[in-house]
Amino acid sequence: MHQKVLKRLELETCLRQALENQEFHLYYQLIISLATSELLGFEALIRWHHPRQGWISPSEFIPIAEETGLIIPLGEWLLQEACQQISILENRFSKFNSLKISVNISSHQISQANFVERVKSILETTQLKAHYLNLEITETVLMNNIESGCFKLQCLQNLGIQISIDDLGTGYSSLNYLQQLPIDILKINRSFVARLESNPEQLQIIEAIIKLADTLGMKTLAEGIETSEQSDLIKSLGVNYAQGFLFSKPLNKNLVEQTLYSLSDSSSMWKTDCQSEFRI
């Protein structure tokens, strides 16, 4: 226990220094339209490369950032960097001028009184139009303060920003609350997709989420797609969008640019025969 406490304190100290020393990097996971095979955009994923310890898993440092409040400056940096990068890409690649960027938002961020103003400020600074940004929240983030959170999300949605519920089915929100929220996309958790082929119950859960989304006028996105069989199955069920290792592992910004250059020479469609070329 003593060793664990020491390790946590050391990691917290390193985390504070990492923010000052700019040791964080963004990686981008592709989001694909299952209906058209079109590249729609990316989800921004934060990574930490410590100068001595190397790459540190988000599962290690994100909980500490949440507990200490460091998630607020870290989350704001992530949002600023992601918006800036997608703005640069859209200016550089005229063929891909409608790519969206998805960014995860923590409960600490959304609980800030000036959260909406901070998002608007970042959009203005990066010159990114609001409808190119998608903010992802989990069920538990909203349930902590449903009224305030709902109001802020509605303000953001009114600006043109998309809102997604991440990890649907793994939290504890009720259908009554869900239908009141300004949500555009329901994300199907990777845990359901991973057991899709071996467990018929997972199929029923996904079908229920799709029906729920259709009823509420929302789209669906399945994450964690790793096989062609999974992709074909969720497509046949009516899922709209997908992301996962089948299409590509998360890419740094240089590999994202290489990918867009290659697609610019051929087609904006993400065809099966080019998956192996870009699977990194």
Ligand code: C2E
Second form
Amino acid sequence: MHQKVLKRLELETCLRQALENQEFHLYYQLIISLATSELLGFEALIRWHHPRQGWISPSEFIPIAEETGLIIPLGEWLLQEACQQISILENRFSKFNSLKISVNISSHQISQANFVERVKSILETTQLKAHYLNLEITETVLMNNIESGCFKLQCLQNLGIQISIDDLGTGYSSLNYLQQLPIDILKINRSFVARLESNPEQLQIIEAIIKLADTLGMKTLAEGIETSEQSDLIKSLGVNYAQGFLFSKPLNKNLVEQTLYSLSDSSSMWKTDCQSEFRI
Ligand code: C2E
Ligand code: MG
Ligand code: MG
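Mind sharing the form predicted together with this ligand? What's above is the form predicted alone.
Expanding to the full complex; the earlier chain stays at the top.
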């Protein structure tokens, strides 16, 4: 207990300096269309390289960043960095001229009164068109600020930005709210996918999510696809998009470029036989 408290205090102190010391890095995980096997874009995932403790998972430091309010400057930095990076890739790889970038947004960010203005300003400075950006929001984020959250999401969607609900089924969403919110994509949490082969009831849950998405005019994305069996199964159920270690682990920006070079040489189709080269 004592050790845990000490570690947390140390993380909190270091977190304050980490942004200045440029210890954060963005990694990018590929998102694939299951129908066409095309690469659609990436999800940006933050990593912290601590000078003594090495790589620290976002699950460990994002909650501390939220509690301390550091998530605001951190979130701003990572949104800017992700938009900048995809803008560079769009210019460098003319063949991939419609790659989207998905960025995770925390509840504190969306609670900011000027959140929509901040996103607009980042799009302007990075010269990224709004329809290349997708913001991932968890159910809990929305349940905390339902009315103002809904209004801000609508403003963002009106600009052309896509909205996804992340980790669907793990929070406390009300189906009623899902209907009112401007959502483009429902992301099916990997806990449902992981148990797919051993537990057929998971199939029915995924089928129900797909039906719900269809009824509400939304698309579905399954997270955490690790095997080709899982990929085939979710494809046969009608899930639209997928991401997971089967296609790629989160890649640093050099590996993203290598992947795009390799795909430009062949076709824009994602081939699972080249994935191992790009694993980290
Ligand atoms: P998430 O947004 O649901 O991200 C998906 C997580 O699943 C990532 O973990 C990713 O590395 C992992 N993952 C992807 N495919 C597979 C797979 O096939 N198998 C397994 N076992 N795992 C897979 P990561 O990067 O550790 O991120 C964890 C969570 O931390 C994210 O969940 C997100 O909630 C949060 N996070 C990450 N980056 C950011 C960020 O930039 N901003 C904010 N606010 N939160 C972030
Ligand atoms: Mg996410
Ligand atoms: Mg998720």
